[in-house]
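In structure tokens, the next block holds one chain alone, the form predicted alone.
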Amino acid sequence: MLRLSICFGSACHLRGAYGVLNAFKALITKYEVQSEIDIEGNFCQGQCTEGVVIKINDEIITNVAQEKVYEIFIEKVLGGKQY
């Protein structure tokens, strides 16, 4: 199972963490991969100046904007396959 962590600390919150979360949730539903992904929130991943910060399994991805979520989702969650 893939684990997706999204930072909701102050800096990431101000930079749009909830928009990032909602974009991921919409794609997870659209591609029907709910059983393959565990989403969690946390309050700091130690990269506050580079938020929104997400972590997919052990890979930290910084400067995530809502507009980048689709590209990250296709590459990291679907393995580059578009359905």
Contents of the next structure:
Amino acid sequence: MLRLSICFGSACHLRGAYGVLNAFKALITKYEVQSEIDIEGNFCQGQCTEGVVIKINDEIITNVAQEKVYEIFIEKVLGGKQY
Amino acid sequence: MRACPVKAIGIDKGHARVIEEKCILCPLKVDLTCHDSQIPPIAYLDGVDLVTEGVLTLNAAVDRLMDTTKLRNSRKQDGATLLAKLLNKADTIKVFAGLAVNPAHQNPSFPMQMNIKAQVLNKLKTVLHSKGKEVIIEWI
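Beyond the form predicted alone, can we have the form predicted together with the partner chain?
Then the entire complex follows, led off by the chain already shown.
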């Protein structure tokens, strides 16, 4: 089970954390991987100047924009396999 | 507080994380079900009545406190409304404010209200004073 945590601190919120969340949710539904990933929020990953910051298991990924979510999803959630 | 138990409100990610990791060792649970494009989500932490993000929520809470009638009738569940309602019920509010400056808040493209934490707290103090409440701000 993957654990995805999205930062909703002020800087990440202003940079579009909700957009990132919704993009991940849409892909999770589309690829029917609800049982393989847990989504949660946090208020800081300590890298506020590089938001949106997400964490997948123990890996922190910075500067995540809504447009980058598909690429991250394919690599980290689907293991690089595009269906 | 008005004949009710003291309320503990955690605001700002830094404080929440310190409370979470150093004091309580309980996980902070951010509520992702309440979407509001303006206000970051709230979170839950055992023993704390309300946990919110910092300056954006606080600034919006100050705005909500300026119209108490509207606030009382509001059914919104965003962090700013919940915070404003809690503050509005209190007689004495003690704020423990961190001196740390978030470098991201210095970004000129961000809203003006984010720039200085002290400005938001002064606005909060002014609006709460105008309602006859005692406000103590302690910088830590």
